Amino acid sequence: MMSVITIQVGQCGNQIGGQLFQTLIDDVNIKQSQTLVSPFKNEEYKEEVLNRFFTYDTTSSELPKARAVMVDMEPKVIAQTCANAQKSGKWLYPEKQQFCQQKGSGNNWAHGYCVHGPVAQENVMELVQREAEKCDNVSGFLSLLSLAGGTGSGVGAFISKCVRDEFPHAFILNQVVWPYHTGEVIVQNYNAVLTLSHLYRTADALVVMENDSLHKICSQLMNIKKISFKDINKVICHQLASFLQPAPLEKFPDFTIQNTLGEIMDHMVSHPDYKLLTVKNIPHMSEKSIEFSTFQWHGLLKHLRQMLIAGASMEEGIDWQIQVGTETPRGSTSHYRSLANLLILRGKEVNTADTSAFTDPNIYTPWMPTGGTLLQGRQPRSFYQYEKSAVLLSNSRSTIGPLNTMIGKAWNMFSSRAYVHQYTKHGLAEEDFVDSFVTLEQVISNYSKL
């Protein structure tokens, strides 16, 4: 069995994986009859779930605890998580695997790389060995960050080199919360730029959420009045579990593999300069309308195409009007470009899904080999009530425009020197600035050529 560890970082980091574990478990309990496949089928399922994201004993009575590894500078955050864990009566986190200090980073990237990175290493590493070693064989780790702050970025980031250094060989992919774009925190351009430039050199991958498409997703499809982070939290939990949970995928004709975290990070990331993924999923709608509505596939992998090509993160308000192959007057295409993709369709009927609209050679990159593009998956049983649904994670030039915006807002507080003392008193030179604009404009020049 291939087991991941979650390595929680910050506030962001620590809510995010808190409602990860309990996304996962909730997905494991429904109700035998919304599972769509046999008690057998689905018991196999519970335990590829349980043996994967948690240690269990099943000749014992205790709950299963989470694989996870709980940092941050503030206690409160962490306290909260293992009790709202608790509560839930279904999984805990384990004891004594969690770091945290009294005092945080105040939103400053440098304070929490350059000072309490580095003081919490021993510590941290020590738990993360722990948890290894109670795993029969690492897939990789996963790693759950927010990009504005100071702790999550600073630290984060510290904490995945150190990772990089200790598992060389371990896949590691970094999830991480793109900050609204009118901002939570004056300098969070500056933590970003920092945080992607540092991760890019020490991650497989990285998976890229926005607030902002979040929000839109709480507000016009899940229909959410007053949106909180923990609404914003259950929908990237969803994303992420909609393509972690167990799939077989179709690696070859007549050949399966399980969605192990390296099988899913060999076949996204064919290109060390190509590391930027967006999560797509549908449906996503309330509770209360799921058990009204039906779904065909044809229509929900015709919504899933557009939202691909047209750069769209959900399927209210997607263009049309783009069209693969179709030109702009200067000859580049309209289209969002991409070098591979994961499709994963769940529940009923997916033998019977015609997913062939993404195999188009018109959709990727020229010079990727036909049969490095796509990779897909069908999973007779059902993800979290839903009868049918399907997540596409890829590689493509959608993720660039976003960026691009972050870089040069840092980019003219930085050409002014605002702020930049904040950071150069714990030890972070100009020069690193310069380091981390220089990577980031190579990762958008890259994505812009495909």
Given for the second form:
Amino acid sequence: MMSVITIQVGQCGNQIGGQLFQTLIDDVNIKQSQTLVSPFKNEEYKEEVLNRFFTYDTTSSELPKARAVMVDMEPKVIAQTCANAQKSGKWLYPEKQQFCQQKGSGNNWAHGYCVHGPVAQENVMELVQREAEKCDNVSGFLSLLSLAGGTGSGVGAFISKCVRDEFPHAFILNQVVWPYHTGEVIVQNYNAVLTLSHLYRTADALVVMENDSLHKICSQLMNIKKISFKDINKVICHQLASFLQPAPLEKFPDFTIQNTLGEIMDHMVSHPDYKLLTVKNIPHMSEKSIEFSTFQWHGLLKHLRQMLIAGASMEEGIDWQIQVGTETPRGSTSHYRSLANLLILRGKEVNTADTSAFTDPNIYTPWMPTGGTLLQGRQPRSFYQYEKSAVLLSNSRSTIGPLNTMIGKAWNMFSSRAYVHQYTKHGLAEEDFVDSFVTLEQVISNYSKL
Amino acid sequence: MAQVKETIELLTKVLNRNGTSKIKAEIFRLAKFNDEDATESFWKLLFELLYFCKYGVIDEVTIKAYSELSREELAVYVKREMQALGFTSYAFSSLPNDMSQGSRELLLAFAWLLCKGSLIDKFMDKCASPVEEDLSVYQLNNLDDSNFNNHLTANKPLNPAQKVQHLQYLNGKLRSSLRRLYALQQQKNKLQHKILKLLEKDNDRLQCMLTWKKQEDVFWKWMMTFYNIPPDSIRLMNSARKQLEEAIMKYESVIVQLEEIWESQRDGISTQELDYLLASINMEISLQQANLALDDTETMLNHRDPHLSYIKANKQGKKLTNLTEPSRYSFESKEQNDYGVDVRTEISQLEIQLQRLENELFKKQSNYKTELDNMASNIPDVICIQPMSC
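Cool, the form predicted on its own is there; where's the form predicted in complex with the partner chain?
What follows is the entire complex, opening with the chain shown before.
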């Protein structure tokens, strides 16, 4: 059994982590009639989920315990997250797998990375090691943290590095959220640049989500009036779970393999220069509307494909003008080209869905061999009450837009050396800033050439 | 017999390694002297072993069942199962169900089960099975080689920059494949380690049992000394045998009587057999008659009832009456009705018969006329006046 250990760092990471396990468990516990498969198949699915993300003992009546390590510099959020899990009555966090101190890092990345990180290192790694020993096989780590915060990003980036040193062969997937364009913290762009560049060196892949797009999904698709962080976290976790939950992948003709973290990473991020992934889900809607909606595979996949080539994060307001195959003489295209895609369909009549539109070589960069372009999975078991749903995990150019904006803002501040002294006083050098800018500029340059 | 204690200790070890609750060698010694303290342990041991004989395993269910069933239920269950296996000791069956006493009988029952149920062999069969089971080999079939080979080659000619990217991609792919391979290797090692541990445990169990096999005669010799302890046991046995002989003698005459009755009865056939025979003969006859009835005009003309039947003799009658002949031909005869013949077929049959009769009549009439004419022609001066045809 290939298990995934989740490392939750900071307020954002812990809140998302708590929601993620809740989402996984909620999906497992949907009514049998909604699963669309036999009880036996559903039981298999359930067991796979529990083995991947939880430790549990079939013979005892104990609740499953999340395979998770929690880190924060303040005890408040961790305590709250653990209490929420307990309140659900369906799962728990393992005991003594939490590390916290009494004081935050005050939104200062350098304080987190250079001060808190090294102090916490030994204790945290012990927790990670202990969690790893509970698994027959560690498929990899899922690390959750915010880009722009102080503790989460600084300590998180540091821990990510430690995990890489300790488990050089394990796969590390980071989930990060772009801050709002009009951010709440003035130095958020510094923090984001530093986090991202450091993660890019240690992690195998970064799943990137934008607060702005998530916000739009909440307001336009889910019809939520007053959007809270909880709502946004729910969407994030829905997106994560939709590709992490078990599904057989059609790796070769007549040969399928489970979508373990290793398999996903192997397909998506084999090229060391391209590590940014985006998730596109369809459909997204409020629970009330699900009952009254039916979808056809054809329609869903047509939308999803356009979302891919137009770089849209949701099904509403897609630019349908963008077409594949309009290449300029110099080889640049108007559509967002991909390196690799993972398409997973879940629910009713998955085997009838025609996915050939995603195998079109024009979607992909020319040097990508066919075997590396599209990997697809079909899971007849429904996902989260959706009779039909599809998720596309994509390594494509669509991420560099927001990245570019962010680097631009950070560079503007850096050119006047604004707030830099607050970072250097904790031991971060100006060269570190420059290195980070170079790393990310290189990423943008690589993706632009796709 | 210092060796006895060791042997029994070995036996308790063998039992415990194979899943039964712990039992002390001392309990065996106590049981030999019919000590009450040993009773309960032996009931438990017997229960567990019987469960093992039936289901091939001693697991949580066994423990749970033992703790949830009442003493009486357990005792009755053990007694019944032992009986089913063929242990029919009267003394054992009449042990009190409250598990208060009778440890010696229980020890005997245990020894019987150990020997006759070939428990040790069954334990051995169970060993090393984790390896034999689940040895399904996963094979990667149907992998189209050509498909597989082209899997990662470039689709079209690439320029040098693109070639570099492609090679970098392949390099990355190789690295991640190696990492996954490494992870699988680690998993394999972990699982192998687990298997090794299981095997070691099995090995240990087997070793114990092998030693037991070598030493078990000591145990059986010790068991045999049972019969030396109660001084009156031989006398008891002799008296029991005498009782048995007397009983046989007592019933001898009854048996002879029964045999005589049987012999006499065998001469006469039982009424049931008779009934059966009669029914089948009647059936056969009526079947044959029904076949004949359609075309056997002669029988019809003779006014003979085709429905012959055998009538059962009265019960006392020793001989069967043979044929009886109903006086008149009648279609309403009982047997006929029983077959439920359709009226229309009956009518058509009758019509056919009528036709035949008329033909017959006509034929005979003309025959007789010609005969009469012939006769008349032989008599001179006579004119024959034929009668009116009717």
